[in-house]
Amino acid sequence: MKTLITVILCLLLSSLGFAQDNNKETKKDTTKLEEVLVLSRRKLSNHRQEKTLSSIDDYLEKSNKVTMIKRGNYAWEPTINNMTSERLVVTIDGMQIFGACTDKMDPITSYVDVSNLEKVTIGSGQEGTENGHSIGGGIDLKLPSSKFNGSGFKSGLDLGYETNGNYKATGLDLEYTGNKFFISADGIYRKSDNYDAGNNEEILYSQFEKYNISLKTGYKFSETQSIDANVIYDKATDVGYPALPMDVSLAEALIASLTHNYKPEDKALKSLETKLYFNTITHIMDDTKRPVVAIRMDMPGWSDTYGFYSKADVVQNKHHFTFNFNGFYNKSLAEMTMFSNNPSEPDMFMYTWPDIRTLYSGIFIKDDFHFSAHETLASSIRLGYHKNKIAKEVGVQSLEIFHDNVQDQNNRFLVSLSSAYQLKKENYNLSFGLGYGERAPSVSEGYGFFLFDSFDNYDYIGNPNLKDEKALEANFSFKQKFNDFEIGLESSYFHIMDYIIGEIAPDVSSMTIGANGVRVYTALDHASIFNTYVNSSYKISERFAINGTVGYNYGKGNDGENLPLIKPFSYFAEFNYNTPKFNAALQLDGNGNQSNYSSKYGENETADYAILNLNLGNVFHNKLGKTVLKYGVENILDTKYSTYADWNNFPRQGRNFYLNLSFVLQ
């Protein structure tokens, strides 16, 4: 490790030594190692989406480092190299914000939606620490940028209605802009009830309804220096989940932030952006719609975070610099009442998260070195300084039960390397990188009270004690252009020290009636995670292509077992025809059969399986603006299926019908 660790110093050293060159200034190049999806509605010129009132959930799930878990209908959690939110930064626009649910049912993304947003930056593994500390990765959710154009009003409606599930969904945006001044609001509504697997079986507490409100405003001092705010309110109410013994009455969020824009002329610093933030999360479980539960329970929880970061871009002959200072402080709280089937006997109370509070500093710097027009260098440092605090003492009592030495307080210092060269010509692309990364336990790993995942049946407990996840990682992508043909391949490795994983403790029994006992949180010594891609593409006409990518992963700890949730053989083919205003595409989409799951862990087999699909878009243009009409069938088949994400097993969608209709006014 250190040997690697040494080499990944070396290589960002000798990066930076190269600041004494007086070469000429080079132009930023605009190839990035991270993935970034466009997203927004704002640019519905973008014939490839599918829907556009497709949920972010549907977007990311495009991509090939990106899974999403299902446990319901709603709210999905977004993993990246198999490995799931605890190892994963999730942001929005740079923003830290925490989920409040103790049971991973509100991840970060169901808090925004597309309305609210222009793009999603992916950076995989130690190339998404921009905004903190990760293993896997980083999902940055990003907000549309100030705009003073002077380009007047705009706005826009969408509507969309889906057949399975009986679907709706509404969206509206106003905008003004000045040369001094804009502001934008825009407002989403959507609502489904129960949906039908294959086959006609209706997934009973799938359905979900939701409307997300947002209101930016700007104003520009002068050329140089602008101003704005923006404020998100999110809110989720009855939200079924089919997979989990409870569902959720409530899940709110409220998300407001103040940037400073600074954008010299003529000088090395292109911009300094710095943003004050403040968001506050309420979940609340509930589970009075099931007919039969062994015990009634109520389960809230808060999550308050405030924080901040300047960034800064330099560009110094052929180094471009990015610079990011943040820090962020978060408090999350979650309870548990259990409501006695006796009158006569009391309820039952305990904090599952007892208000633990984070404070997190650090800084990230990122060296793009330019050799030449073809080739690129780009190393980057995250230093962080990270402490949790556990407010109540009851918490610390109550860990002390299982664990020796429990201190209210942890303080750890964290460390992020990567360094990655890149080689562009006219007809292939090489890229390959080294990484090291390291991250604290998540709040639920390490202080966690009792926590019941449905996924293997164990109430789980947390440690304190634990020692900080480290990762070394090791990426490689090449992509070769043969007149219309292209074909790439993309793999990663993740050497993982200290993998944090529940155990069994054998002695302790578990709190929630019928489950299988309880797991204390520990760590593997190490384990390994790989993947790779092939990806290829041919243009059989100026309209009609084919593309296609097949996938495999691989997942084991060192005690010879599987991992869970390490995505199987996968494929997927597209078949497509484009012209300005008309987009068909005909999509063949499956997993072959999971066999190496991790039955330590909950895991069974799942089948292998495939699915149809279908879509179509038609633009018209007129006088006022644009119409764009998206239409089709996924599930064509309506073949009855699950994926190894889907927790569970519960089955997805069967045959679906959908139509969104937008209209653009400007």
The other form holds:
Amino acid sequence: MKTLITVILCLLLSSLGFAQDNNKETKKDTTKLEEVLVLSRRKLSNHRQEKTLSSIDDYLEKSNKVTMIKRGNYAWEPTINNMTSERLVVTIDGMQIFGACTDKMDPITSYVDVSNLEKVTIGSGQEGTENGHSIGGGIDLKLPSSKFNGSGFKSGLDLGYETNGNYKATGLDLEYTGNKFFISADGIYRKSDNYDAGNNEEILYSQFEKYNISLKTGYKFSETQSIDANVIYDKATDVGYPALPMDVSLAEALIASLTHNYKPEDKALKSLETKLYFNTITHIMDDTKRPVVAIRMDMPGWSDTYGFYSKADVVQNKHHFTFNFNGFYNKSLAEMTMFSNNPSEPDMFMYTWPDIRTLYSGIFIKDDFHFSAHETLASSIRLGYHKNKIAKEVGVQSLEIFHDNVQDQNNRFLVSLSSAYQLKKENYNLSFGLGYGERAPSVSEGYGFFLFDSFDNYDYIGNPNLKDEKALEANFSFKQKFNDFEIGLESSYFHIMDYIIGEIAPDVSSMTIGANGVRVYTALDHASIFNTYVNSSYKISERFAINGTVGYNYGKGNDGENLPLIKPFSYFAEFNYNTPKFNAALQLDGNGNQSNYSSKYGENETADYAILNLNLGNVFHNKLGKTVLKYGVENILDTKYSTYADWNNFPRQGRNFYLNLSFVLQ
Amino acid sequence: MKLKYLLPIAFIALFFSCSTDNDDDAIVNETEGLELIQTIFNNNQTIELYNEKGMFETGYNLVSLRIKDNTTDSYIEDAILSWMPMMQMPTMEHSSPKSTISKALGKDTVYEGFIIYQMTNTDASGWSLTLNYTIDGTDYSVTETISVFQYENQNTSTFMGSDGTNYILALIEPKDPSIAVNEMKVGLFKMENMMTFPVVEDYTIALDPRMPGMGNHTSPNNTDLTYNNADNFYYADLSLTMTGYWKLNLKLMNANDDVLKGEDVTDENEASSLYLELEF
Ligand SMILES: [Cu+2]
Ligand SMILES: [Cu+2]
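Show the other one: the form predicted together with its partner chain, since we just had the form predicted on its own.
Starting with the chain above, the whole complex follows.
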């Protein structure tokens, strides 16, 4: 491991050393550059999606490396490289934000909507560490950048309806852009009843309702400097979680930021962006809609984060440097009150997250060194100081029931390194990279107290003495074009040391009625995760195209046991017909049998499935603007199925007809 | 010039030094944090009884006493005291486990001891307290009716062991439980006759705390109660994982490990017949 770190460091240093090298011959191609930096950077132009009103969740699910874990019809949890939230860093425009639910009912992605965003940047493994430390990768949900192009008023209206679940969505956005000032506002409202799985089986508690509004304004006070402010308010109510024993009565977020932009002209420093931000989340779980529960309980949670970042882009000769200095302070608190079935007994109470304060500050430096016309060496380093503190004394005492030595503070120094070589030729792309990363345990892993996991039916206890989780990573990708045919392969391997996972604590009785027992977070000595995807596409004619992907994933601990939530063999095929005014796509999406499931973590074998979707779209232009119509059928054959990523194998949507209509006025 | 400044300073210093002296006298409130339970008048003396709550309740009561000389209006600092609580039942009378009375640690006028009331009548009646004390070689005695209220939970248990002996078990700690590993402290006494309740030494009491309101779950890392011959009480680690109502299931074993009272808690047997209760 040490040798590998040395190798990466050497690569990094050597590329920095070349910075002095003066060679003005090669022209920098920034667009190309960005393409290779991140695994996928799809612009959130919603008119190119299958549905204009698709959720962030739907949107992310289309990405190759992302799989969404579903506990219901709302607030899916993204995974990258078969790794869930704790191993990822998910940010909103570089802002750290942490869910307030101890049961992961509120991934960060649930607190924004497509209308808020311009694009989503997904970085695999150590390529995703620009905003924080991670093992699996990073997702940054980018807010629209300020613009002062004087385009004037613009407005848009989106309407959507889907038959399955009687799902309705409405979006409205208004925008005024001047030369020195802009203001934009958008709102979106979504409501769904229970949906039906295949064969018209109603899935109880799959309803939700949510709205999201955002306001953004900016002022440009000189040619090089501008400032902008952004506020997002997101509120979901009556959200059902069919796969969990509880629902959510309120998930509310307020996300605010103030950004200063400095873009000097004709200097090595291309841009300097500084942001101050704040966000607060309230999450209230609710079991009042469930007719039968072993015991009634209230489980509210809160998460507040304050932070900043300062990010600079410097281009010098063949080097493109990115610097990011950032820091945040988070306060996570969650509690549980249970109401005894015997009314004479008092309420039972505990802190499930005993007011954990996290302070982080770190620096990220990346260099893209274009040392020849076709070759780039991209290296990055992130160094950070991470501190956890248990603010409630009772939190220390309650963890002492399980652990001999509980300190109220824990300091960590975290390192992330990566280096990748990229070769780009006209018909040929190749890249390989190495990385090393560390992460601190999450609040639940470190300090959670009796967090019930309905997946394996165990109560989980945090462990404040966990070591940093560390990963060595190797990735490889390759793409070859033969005229109209293209084939590519991408693959990542992770060797994770001190892999954090819950281990059964024998003889400890569960708190949750009916649970199998208690697990305390501990670490496997090491674990391996591997994935590989083969993508191909063939352009049959100007209008017809076909593309397909097959994927294979593998995950095992050093004890020989399968890791949980590892995707089985998967495939996807799409047949496209495109004209400027009309498009049609027929999709086949399927998974093989999940035979390498982790029975130790409550998984069982999920059967193979395949579904068919048909998506159609028309664009009409008129004097006022344009109208986009998107419609289609999902799960045409009304297949009843569930995937490995469906919590407790609850079934997914059956046949669904949808229609989205968008008007853009300008 | 200098004197002009020095004088006031000197006065202020004098003033503060005097006032601190006065404060010292006033601060001698040796019953701070305690509530008066009852005052017993006995001719020339007044006896004040205190505890934290200002009332006697069933179970363990730590009692502080003071004797005031009514003629000098000062508290006696060198009395020798003993006591005898007594409960009058329809057919008989009995006493209860109690400690001797000694001077409270670090105090001049306060004496301390404990009484464990194992039962009471619903209207708090039935008990009287006899105090015998000696001041300067003169013996005094006074008996007064007292009120003992029923504590809401079972913090004491009177039972007959399989050896035919009657025992009294009382919960002393945790007084103020928290979600933590609490120190549990229990007193165990044998009923030798109606008036004598000696401490039982060197037994073991197995501990199994449960929450009947929540599927009867237990908590980890509890230890059994063992005898401490320094203070004649039994001690254990009691883990409480949440607030609420806890049933502390117990099993009493003598020095030969014979079970005298109580059963294991199992899926079929929800609770032991020997238990104490805790609520927080
Ligand atoms: Cu929740
Ligand atoms: Cu409980």
